[in-house]
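Next up: just one chain, as structure tokens, the form predicted alone.
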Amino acid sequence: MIRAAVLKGTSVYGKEFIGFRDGWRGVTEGDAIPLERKDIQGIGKLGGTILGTSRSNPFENGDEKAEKARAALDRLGVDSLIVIGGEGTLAAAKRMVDLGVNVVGVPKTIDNDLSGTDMTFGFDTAVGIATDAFDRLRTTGDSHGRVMVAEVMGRHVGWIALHSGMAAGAHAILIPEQRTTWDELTEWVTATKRRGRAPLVVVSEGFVPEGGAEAYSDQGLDAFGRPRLGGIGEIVTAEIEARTGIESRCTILGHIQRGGTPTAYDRVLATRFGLAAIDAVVDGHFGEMVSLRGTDITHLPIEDAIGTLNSVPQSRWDEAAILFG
């Protein structure tokens, strides 16, 4: 994304670029580095966040930090800001727009939970990593006749679990959008075992089990006030073993999903977003976010992108559930 925006911005529009380190922290503190052609060579194939990231929120203590960020932009001569991130980052970007900052948003979340775009870059890579891990778990599950439970990322939506689970032939997939009961899960697991297979169960970190009121969290809150999720896989594993008597093991993929090199699809999508983002800056589409609709790159108001989550629809769940058990 950065590479494409800088290359087109400098060669076509004659723009100059700087990059802020560690997301909103860098903007607030004016911690920036120059981004010239020599600085972005070869980064298209790299994973991770080239400029770094943080959980900093410019509005976590009122508008004081946000005003400090706007002052830093003025001091550095920044006339527009391209903000790359997910729901929390773009929500802060929208509030910066309200303060008079020229902002163009770019969707970036591996959960694929932004409603303003059909796909975010990072999602395809995360699905590929999870699918590879599940293939390996099925090998050891088959060897020992165990139930293998795998927990993947997905705070509010289950796209990673759904896609990677279907790709790996999971026998049950548990996602935040579906209140699956313990009885249903038990039936899928036992049916799989009766067929002589070792059950593979994929669960999103945001899945709420039967009787639960909210997603499992025992790790406090992040800077945006959201619970740090993780650990529901262990609860599911214990429940399966208690109900079925089948030896069960849990693997939490966690941040391994964020590592490695991006897939070809993600590289192309990120590049297209970067090209569109600098076009949006030049054309004055401030307060808007570039997005993918079908195969076209377009843009829409940032507030429309963060208003509603891109949840797994019932139809997608129903087609996947046919394969369970």
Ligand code: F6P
Given for the second form:
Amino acid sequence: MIRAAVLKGTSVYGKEFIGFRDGWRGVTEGDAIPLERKDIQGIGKLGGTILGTSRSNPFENGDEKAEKARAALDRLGVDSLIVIGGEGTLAAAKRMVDLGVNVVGVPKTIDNDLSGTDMTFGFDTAVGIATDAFDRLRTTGDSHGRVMVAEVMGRHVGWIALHSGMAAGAHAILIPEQRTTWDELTEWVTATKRRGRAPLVVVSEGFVPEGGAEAYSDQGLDAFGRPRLGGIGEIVTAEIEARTGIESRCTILGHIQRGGTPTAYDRVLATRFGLAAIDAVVDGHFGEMVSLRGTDITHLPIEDAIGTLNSVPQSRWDEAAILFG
Ligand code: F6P
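Alternative state: the form predicted in complex with this ligand, after the form predicted alone:
First the chain shown before, then all remaining chains and molecules of the complex.
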């Protein structure tokens, strides 16, 4: 993304770039590095970001940090800002627009939970890593006749679980959008076992189990006030073992699914978003976010993307659930 925006911005539009380190923290503190052609060459195949990132929110305690950010942008002579991130980052971007900052947004979250775009880059890579991990877990499941439970990311939505689970032929998938009961899950697991197969159960970190009120979390809040998730897989595993008597094991993929080399699909999408982002800056589409619609890149107001989440629709769940058990 950064590479494409800088390449087109410098060579076609004659723009100059700097990159803020660690997301909003860098903007607030005016902590920037030069971004010239030599700084971005070869980065297309890297995961993560050369700029660093942080869970920093310029509106965490009122507008004070955001005002500091605006002052830093003026001081550094920055006339427009390309903001890359998910729901929290883009919600902050929208508020910066309201403070008069020229912002263009770029959607980026592996959860794929942003509305207004069919896909965010990072998602395809995460799904690929998770699918590969499940194939490996099935080796142990098949050899030992165990239930293998795998927990993937997906704070509010189950796209990673749905796609990777479907790709790996999971026998049950648990996602935040669906309140699957313990009885339903037990039925899928025992039916699979009866057929002589070792059940693979994929669960999103944000799945809310029967009897629970919210997603499982015991690690406090992040800077956006969101609970740090992770651990529901262990609860699901214990419940399966207790109900079925089948030896069960849990693997939490965690940040493994967010790292390493991006897929070709993600590299192409990120590149196209970068090209579109600098076009949007030059054309004055401030307050807008670039987006993928079908195979086309377009843009829309940031507020249209952050209002409601891109959750797994019932039809996609029903389609997948035919294959459970
Ligand atoms: O928001 C994207 C996400 O990947 C979520 O799925 C996950 O809950 C969260 O990030 C983890 O964040 P951190 O790396 O800050 O623990």
